[in-house]
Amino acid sequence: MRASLDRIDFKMLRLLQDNGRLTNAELAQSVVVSPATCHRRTQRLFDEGYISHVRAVVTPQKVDRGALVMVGVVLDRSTPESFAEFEKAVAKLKFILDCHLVAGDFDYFLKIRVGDMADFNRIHGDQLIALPGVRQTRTFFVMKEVVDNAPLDF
């Protein structure tokens, strides 16, 4: 994939990535080409999955989501059925940003936002330990933040 890509593209990424609302004329001045050529590339790296979406990074102590919460998870059988169920329940929990399958002591680990230690007390106890297949859980409340969602390197 990367050979088909040139340094104006990989420029045109970098930027957008630091910056997500640049506007077309913005990023075609950056990069030194026309905001017509800027156009249809951005259109190329979307249409080519090199850019899945654009959106908002919210704050997450502004809306009430300053804790920061990781769950490892082990499930009661390693098979490709109880993964796929524990993933399809998974997927629909709101208040899960990121769900990995890992190698290790744990199946999973869970990334949760939550308002405070009572909240996810309530969301383990409702929610979590009722997933399918779900054997054990082990809780990490992050004390500091030191990198989270850094850029891709490229």
Contents of the next structure:
There are 2 protein chains.
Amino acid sequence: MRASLDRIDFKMLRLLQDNGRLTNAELAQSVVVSPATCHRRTQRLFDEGYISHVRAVVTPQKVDRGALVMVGVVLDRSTPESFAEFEKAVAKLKFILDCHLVAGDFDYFLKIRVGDMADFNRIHGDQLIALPGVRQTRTFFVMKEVVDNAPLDF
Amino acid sequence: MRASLDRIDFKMLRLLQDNGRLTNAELAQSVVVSPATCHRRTQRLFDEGYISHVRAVVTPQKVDRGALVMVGVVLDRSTPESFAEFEKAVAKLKFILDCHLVAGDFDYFLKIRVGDMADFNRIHGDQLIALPGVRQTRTFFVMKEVVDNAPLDF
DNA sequence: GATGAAATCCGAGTCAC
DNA sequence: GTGACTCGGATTTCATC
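Switch from the form predicted on its own to the form predicted together with a further copy of the same chain and print that structure.
What follows is the entire complex, opening with the chain shown before.
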């Protein structure tokens, strides 16, 4: 089997990233191969992990998750155990969309979606500062989402 | 037409968010309605904007975009014109996945994906500090992606 | 090892109720 | 909201290169 992607595979990836509902027949037409070949290639993109999954993107504002907040977190101690404990606890909080260990003034950056500022303040007091090992947090309310989760450019 | 979503609609939204490739027939079974009803409800979720689009999620590491960087940006001036100009320029840079206007120590937060640190350093020098009105940037390299773009919990 | 044509099967989309 | 129907796409097989 071919080791990497050719021009057609990349085009398929981009098309599917833009529209995950494309039918195999449409995709085949767009990249000018037969439906059978297109189907096999698409399978491969999934099987080999180029596409991890397909997601219907839900509009946050429509399901009462219109408020976005970025939070910088500093832990008490910078030990592997401390990090592990924090990360384990974060995974359970479903309102946390991103959690990244970073180099710089913070240990972690969180991206959080909630209904509104009141929600966030309650959650912050109840759940964020209660996370294991948290020394301090810095909250950045998002006032305008200029670009959110743009497609990958490759 | 019903003004909001019932329990079945919410379940469909969650299922489609988890797997955008679900067939209408499968979805209908999962929520225990007929395929015809399920089809109409799904249509509505799209037509009324509950689902904005469907995306195949491409694995960044597989397409040489394995490096993630968060960048805080401070502008020279806090005028609407300055903001508008900055935002317009940001929209053209495809390696910027998120750009949010925030309240706090920064004006904007960016989330950026590139191939590696060398890529980022070149881009930072060439394109980020060259963005209109940028006074300073603070870079946070992501050392570990604990959670990235988790599904929305609603 | 990959391709396209053809054949089968099954779901999407529509209509009447 | 359901059931039935038609059409077209998904998926497999197979011959070919």
